[in-house]
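Single chain ahead, by itself, as structure tokens, in the form predicted alone.
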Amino acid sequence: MRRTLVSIDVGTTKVCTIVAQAHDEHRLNVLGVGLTQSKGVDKGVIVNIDDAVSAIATSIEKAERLSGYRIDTAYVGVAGRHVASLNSRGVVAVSHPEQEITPYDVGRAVEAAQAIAIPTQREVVHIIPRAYIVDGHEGIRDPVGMSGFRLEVETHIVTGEVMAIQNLIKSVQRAGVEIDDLILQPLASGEAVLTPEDKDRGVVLVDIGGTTTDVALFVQGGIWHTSVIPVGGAHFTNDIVYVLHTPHNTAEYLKLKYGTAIADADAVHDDDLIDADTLVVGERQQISRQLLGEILQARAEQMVELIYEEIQRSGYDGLLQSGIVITGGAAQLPRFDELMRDMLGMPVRIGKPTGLSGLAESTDTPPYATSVGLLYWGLRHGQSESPYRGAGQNGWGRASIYDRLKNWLREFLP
């Protein structure tokens, strides 16, 4: 029986809703896409619920009209500057009389790893087991069924601000949709554009959004580090507005039509000028393509430097054999991957969603990595009972910690 899934990506520049049917764990048939300009969202955080609800409802309506499917629930991405992460370790003694490790022992170890001080204004979004250690033996992916006296688990814990998460939940629910699960956006994007081999060999996923860039490091098959950089595709456009004194819509057009991340003087002639509007109504100006390229290259270089600093800060820079995969809207800026490759000396490729049919031509590009990835997350890790349904009515409506641990283990254990 084919399963129908829905994703909603509430970003700073766009809201995207996708309806798809699952053929299997690796293929999706896209039935409908609802894309609309985002409102009420700044740097990934909702700042005006009414505007956000309006944009989300419009996106949902478009997807319903195109797919003919009534949307009741959806997988929703969460991101923004409020998201933070840390690594933690939990240790327990194996409880089985014959020292055989059971899922109960794994759950106790994960729960022990979560016993850390988290400020009251923050909420756990994900707790992801990275690796297990049995009696000092490291690098174990699945300890269930093994024998041992002492079980340790290394986890990656992602948290977000309670108010930011609650406002996102309220906005989606007020648009008439319950939430199947909240998923960290770079984790979702990784489902769409990374292969298991990438994650095993070590890879950096760079998802460039409108005003923020998500960085996620995958090593030995799991996620080891996540962070958010406060620079995105909109900053390229803003730089053009500031330097060339042109309207925002004109700057966006210039970026998409003539933009490049490497200003190559030899490829541009002195008379290669672009006629464009100025900030004064009715006035026109001649813009040098070389100058436009220099503006974009300066911002692109700064972004690459920030990404490199984050990789260095993680401490895992020596474990990234698969290099860097860039996705998101700004990943389409011509020669951005080439610039990053030259600056960092690492393999770099552009990540695009794969395994799509139906309306695939609408969603197989980098800007849709998160939206498609949310569908794959739901397909591969989805749970029947969501801890987010009913939030905002009687408290958070969250499942008990024991139920959430069972869900996490169901996601990350075979």
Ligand SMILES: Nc1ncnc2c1ncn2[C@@H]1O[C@H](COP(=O)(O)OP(=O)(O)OP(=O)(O)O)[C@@H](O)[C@H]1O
Given for the second form:
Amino acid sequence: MRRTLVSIDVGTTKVCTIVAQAHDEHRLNVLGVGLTQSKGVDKGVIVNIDDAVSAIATSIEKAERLSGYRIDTAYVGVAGRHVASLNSRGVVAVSHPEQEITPYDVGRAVEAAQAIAIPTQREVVHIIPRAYIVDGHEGIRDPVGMSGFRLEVETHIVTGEVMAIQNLIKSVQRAGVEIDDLILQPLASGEAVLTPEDKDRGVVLVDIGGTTTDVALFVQGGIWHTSVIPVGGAHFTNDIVYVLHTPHNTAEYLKLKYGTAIADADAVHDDDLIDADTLVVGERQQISRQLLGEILQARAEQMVELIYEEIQRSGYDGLLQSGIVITGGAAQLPRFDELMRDMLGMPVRIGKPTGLSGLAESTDTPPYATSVGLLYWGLRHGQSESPYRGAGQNGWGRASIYDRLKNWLREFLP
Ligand SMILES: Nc1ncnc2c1ncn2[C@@H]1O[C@H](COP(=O)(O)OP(=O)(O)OP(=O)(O)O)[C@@H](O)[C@H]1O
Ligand SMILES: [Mg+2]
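Could you drop in the structure for the form predicted together with this ligand? We only have the form predicted alone so far.
After this comes the whole thing, all chains and molecules, with the earlier chain placed first.
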């Protein structure tokens, strides 16, 4: 039977709801897309619930109308500066009398890894087992059935602020939809634009959105580091407003129509001038394309530096053979990939969601990486005991560690 799934990406620029039917784990038939301008969201966090609810509700209605499907539940992305991640190791002695590792041992090991101090205002969003070590032998993906005395697990733990998460849940629920699961946005984007080979060979996913850039580093098939940098596409636009004194919508137009991340003097001529508004009503100005390019290049270079710093901060110093995959709306700025390649000396490609059919024309572009990735996440990892499901408005039922573990184990074990 084909499964129908729904995702809601509450971004800073847009809210996007997608209804799709799954062919298999790698192919989705898009039935409907509901896109609307985002409101009440700043740097990935909801700052005005009423505005956010109205934008989310509009996006849901549009998707329902287009697909003819009534949306009851959805996979929802979570992001923002409040999200933090760390790697933690858990160790247990194998309990079986004949030293054969069982799912129970794996569960205990993951539980041990979670025995870290998490402040009360923070909540665990994901506990992802990355790899296992049996009696000192590293890099084991599935230890169940193996013999050993000592089982260790390396996990990636993502936490977020309870209030920020609660406001997101509340907003989606007030728009009339229950949550299947909350997924960290870059993890979702990774599901849509990265291949298993990328993750095996080492890759950095960079989702450049409206006011945030999400970074996720994968090595040996698993997630190693996640973080959020508070700059995005809107900063390019604001720079144009600031330097050229244009209205905001003119600056956005100039960026989308003439923007480039490399101000190449050879490619533009002195007389390449653009007629544009000024901040004074009725007054016009002539803007040089070279200057526009220089403004954008300065910001793009700063973003590449911040991304590089984040890669260094991850503590991973091995090879990232698959390099960097950029996605999100601002990854479409012409020559951004080229600039990054030149500056970092690593392979860089633009990531677009794959495996789509149906109403796919627009959804297979970078701004939809998170929306499509949420669907793939739901398809591949499921949610049956998600702690967020059916969360009440007055306290959202913090699931016990054990419940979460059972959930995760089912997802990651055969
Ligand atoms: N062709 C393009 N060239 C340059 N920038 C672009 C282009 N298309 C879209 N953008 C920029 O991408 C940004 C929006 O990206 P996206 O839709 O991924 O954001 P979002 O998901 O709503 O935000 P966030 O993920 O930060 O919450 C805007 O700043 C927009 O100007
Ligand atoms: Mg986004």
